[in-house]
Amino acid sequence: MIEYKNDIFALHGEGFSCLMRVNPYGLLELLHFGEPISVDDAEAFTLHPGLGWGESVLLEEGDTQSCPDVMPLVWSGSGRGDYRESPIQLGGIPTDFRYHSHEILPRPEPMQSGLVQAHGEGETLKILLRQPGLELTLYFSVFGGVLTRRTVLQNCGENTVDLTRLMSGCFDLLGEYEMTTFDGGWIAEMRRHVTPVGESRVVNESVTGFSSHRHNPGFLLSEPDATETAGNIYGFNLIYSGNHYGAAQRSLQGFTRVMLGISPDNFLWQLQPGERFETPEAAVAFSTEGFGGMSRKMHRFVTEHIIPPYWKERPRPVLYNSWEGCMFDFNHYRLVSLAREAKELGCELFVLDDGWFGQRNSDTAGLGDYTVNRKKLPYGLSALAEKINGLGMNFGLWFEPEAVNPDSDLYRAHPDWALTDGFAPLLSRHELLLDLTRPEVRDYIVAEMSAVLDSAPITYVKWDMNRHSIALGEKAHRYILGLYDILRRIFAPRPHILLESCSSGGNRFDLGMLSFGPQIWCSDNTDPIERIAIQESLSYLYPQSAFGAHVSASPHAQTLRTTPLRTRGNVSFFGCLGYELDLGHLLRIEKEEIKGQITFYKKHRDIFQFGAFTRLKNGWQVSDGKTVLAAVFRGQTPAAPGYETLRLRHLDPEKRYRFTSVPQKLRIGPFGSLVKHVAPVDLDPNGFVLRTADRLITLPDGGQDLLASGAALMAGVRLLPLFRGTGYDKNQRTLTDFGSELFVIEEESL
């Protein structure tokens, strides 16, 4: 709800209020953004500077209340007395925008630039600010528990204006905060870092041309004593896939100025008379219920207002991806054989990854040539897809449409279509990016992909992009606008195609890409221990239904770490489950375990993908309100471990629940030489008998089944004891290094 009363703007959402006023000097002042309050309480949040602060510049001589440098502002200028970081820069021209008018709209006003924005019903406040020759429009929309902001600059004058910075949002928040960012790189995405915000600016920025796995565009501001369940938290994110900028800095007066938008690095947009420039939309969530409360609001916002409506709460299929199993080495018959095995395990979608087109026998050639490689697929894609459909599976395909290899027919015909900067080309993974700012390039990609997608029954696309950009500033932004144009033209007419975006893993995990496809490949690193950290960090801002999560081989290719198959499955359950390994290398007992994993996942798929996600001290839980699925993850196993507790959350304390562990089986092999102490004969732990037994025989691990109140389970259920070096016992949990467990908690009917 949006109110305007006694010159006060009040925006009320789920669990928050944002109060603003036009002060006597025509500046838009932020009175409050936090806990829900009444518009009638505005006076309690109005600040008075008293005698002021020394040499500060005043808008009116002798009036200490007219000092813009100490006002909590919603928008600030530059060169006119506010010396804090400004959200706008016009090539050295001072900016001094003052209030002119406002409107309250019943729904968001559509963008005109080609950017993406939140969709769905929601009120919008539109405030127009002016200075000579320029108009600045600020948009504020309420979507449930999230406030969105964006900015439009209109050149109403007669001269060209050099726009070098325009932020989507600016907030002056009173108090002390810590800034949480999610940083990293390839196979090491989303490392969580916490930095106190002081008088020196803390910046979260990408300049790679994309949102990047170096610095995710989302970040958090929290009070220093905030926890997972308590304390004031602000979550910020940008509906954009290009270079981004987020910053926080505390002033002497105790205001933390926060802003986010397109990175100003090398940015220069020449705004001609009559033209306008729109920023991406920024999303902000506030919660008094700690990090968990903020995350739940962001998750609902993504599910309700970001992902394509067709995919809202629509179950994602269990897929098998061919890449790790065969890479570039495959043919029609091998793919059909893999599909048959995947179907027997329970997979529902077969995805043919890289290598199906042009001369794509390695990553050195063929990108850009989306004609089927007839040596590998002599019967074409349609015949392959129909064969896989005949097995009872859907068919999906990998593309990398934004890139081109110099060794390709496309590049030989159109070398000028590559993105260049006037210097010698810079290759990454043997490829260049195509210049998506050119209409003919976009037309080519749309035509080629559309022809392929319409040539066969394809229900899934993995859209990959495997390098950074060389485009700077305006060019980088126009590239993203070109990308969005392509995505709209391909997928708007084909909403049934499940689009999973990917960029060397999580190099473009952002709300912009989620606006076109409901899930993103989190990381090329599928080691489950690494994935626990990656997926947990992502969960602060994105729902688990957005996570592409695959079970892969062990030891893992990125870490050489050996992990139990059950842990690889348990981690991947908390996302969109897939398998990516050579199925021919699996033991019979491993195939049986995978069948069990997929059966269990399908039974509880809606909860895993769309249930309320909660981070626990030693694991995760998801819930649909009646059933809770909880996982406990372990690191290396210590000697003589003590007792463990699992403390669940968000149960009804008065209700009774059945708490059961999902059955797990132990292989003989990990017991090694201990077996000879219980066997009637002396057995070589590396010999044929035990190696054969390890392939065929399993033992039940300790299972738990109890009835308890929600209050007791939230206080902390005592788990069965762990292995303590004294032998096998079916009433203990015999977890090896990096073991894990899964529990089902179901409400008991009266």
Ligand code: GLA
Given for the second form:
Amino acid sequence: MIEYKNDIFALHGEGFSCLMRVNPYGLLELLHFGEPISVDDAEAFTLHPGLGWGESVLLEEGDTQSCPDVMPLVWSGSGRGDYRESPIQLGGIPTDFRYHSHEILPRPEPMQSGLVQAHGEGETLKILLRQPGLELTLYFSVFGGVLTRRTVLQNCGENTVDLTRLMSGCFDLLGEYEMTTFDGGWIAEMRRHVTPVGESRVVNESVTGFSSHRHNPGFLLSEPDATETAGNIYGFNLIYSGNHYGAAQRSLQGFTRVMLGISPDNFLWQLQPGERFETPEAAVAFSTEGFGGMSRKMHRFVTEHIIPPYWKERPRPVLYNSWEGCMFDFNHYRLVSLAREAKELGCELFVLDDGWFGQRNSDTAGLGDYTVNRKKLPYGLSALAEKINGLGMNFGLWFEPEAVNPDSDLYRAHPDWALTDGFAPLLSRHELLLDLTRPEVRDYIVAEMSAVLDSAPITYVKWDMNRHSIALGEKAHRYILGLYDILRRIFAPRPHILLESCSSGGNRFDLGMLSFGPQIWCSDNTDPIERIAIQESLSYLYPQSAFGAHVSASPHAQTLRTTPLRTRGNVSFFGCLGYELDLGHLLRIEKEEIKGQITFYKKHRDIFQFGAFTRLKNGWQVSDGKTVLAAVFRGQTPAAPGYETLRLRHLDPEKRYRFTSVPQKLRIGPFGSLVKHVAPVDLDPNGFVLRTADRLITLPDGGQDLLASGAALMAGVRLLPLFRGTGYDKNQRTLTDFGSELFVIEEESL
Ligand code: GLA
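Next, report the structure of the form predicted in complex with alpha-D-galactopyranose (GLA); the form predicted on its own has already been given.
All chains and molecules follow, beginning with the one already shown.
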């Protein structure tokens, strides 16, 4: 709800209020952004500068109240007395926007530039500020528990304006904060770092041309004593896939100025008379219930207002992806045989990854040429897709539409279509980007992809992009507008196609890409222990239905770590489950285990994909209100481990629940020479008998089954003891290194 009373703007969403006023100087002051409060309480939040501060620059001589440098603002300028970071810069020209008028709208105004914005009902406050020759409009919308902001600058004058910075939003928050950022690189996405915000600026920025795995655009501000379950947290994100900037810095007076928007690094936009520039929309989730409360709000926002409505809570198929198993080495028959195996295991969608077109036999050639490679697929795509449909599975396909290999027919025909900067081309993974700012390039991509998508029954697209950009300034932003134009033209008429975006893994995991496709491939790193950290970090800002999460081979290609199949499954369950390994290399017992995993996942798919997600001390839980699924993850096993407790959350303390562990199988290989102590004959642990037995025999492990109240389960259920070197017992948990366990907690019906 948005109200305007006694000269105060009050925006109320689920669990928050934002109060602003136009002060006597026409500047927009932020009185409060936090806990829900009434507009009638505004006086309690009004600051009194009294006799002012030393060396203040005043807007009105003699008026100590008129110092902009100490005002808590939602917008400011450069060179006019506020020496904190400015949300706007016009290439060295001072900016001093003052209030002109406002409107309260029942829903957001559509954007005009081709950017993406939150969809659905969202009451909107539109405030117009002016300075000579320029109009600045600030939009604030309320979507459930999330406040969004964006800014539009209109050139009403007669001269071109050099826009070098325009933030989507800016807030002065009173108090002390820590900033959590999610940083990394290829196969090392989303490493969580916490930095105290002091009087030096803390910055979260990407300048690679994309949102990037170096620094995800989402970041958090938390009070230093906040925890997972309590304390004030702000989660910030940007609905944009290009260069981004987020910053926080404390002033002497105790305000933390936080802002976010397009990165000003090398940014320059020449705004001609009569033109307008629109920033991307920023989203802020506030919660008093710690990191968990903030995350739940962000998850709902993404599900309700970001992803395409067609995919809202629509179950995502269990998929098999050919990449890690085959790479470029496949043909029609190998794919059909893999598909047959994948179907046997329970997969519902077969995805043919890279290598199906042009001369794409390695990553050095063929990008850009989306004609089927007849050597590998002599019967064509539609015959393959139909064959796979005949096996009872849907068919999906990989593309990397934004890039081109110099060794391709496309590049030979149109070398000028590649993005260049006047210097020698800079290759990355042997590829260049196409210049998506050019209409003919966009038309080509739309036509080629549409023709392929309409040539065969294709229900899924993996849209990859495997390099950083070289575009700077205006071009970098226009590239993203070009990308959104292409995505809109291809997928708006084909809403049933499940679009999973990917960028060397999670190099473009952002709300912009999620606006077109509801899933993103989190990382090329599928080692489950690494994935626990990656998926957990993503869970601060994105719902688990957005995570492409696959079981891959062990030892793992990137870490050479050996992990139990059950842990690979248990981690991938908390996302959109897939399998990505050579099925021909699986043992019979592994195939049985995978069948069990897929059956279990399908039974609980709605909860895994769309249930409320909670980070626990030693694992995760998801819940639909009646059934909770919880996983406990272990790292390396210590000798003589102590007892372990699982503290669940968000249960009804009064209700009774059945708490059971999902049966797990233990291979005998890990027991090594211990086996000979229990076997009647002396067996060599490296000998034929035990090696064969390891491939054939499994032991039951750790079945727990009890009834308890929600209160007891939230206080902490005692799990069965762990293996302590004193022998095998099926009533203990022999998890081994990197083991894990899954529990089902179901409300007892009366
Ligand atoms: C990228 C993706 C992988 C795979 C390969 C194919 O690395 O992240 O998942 O699709 O490209 O070349």
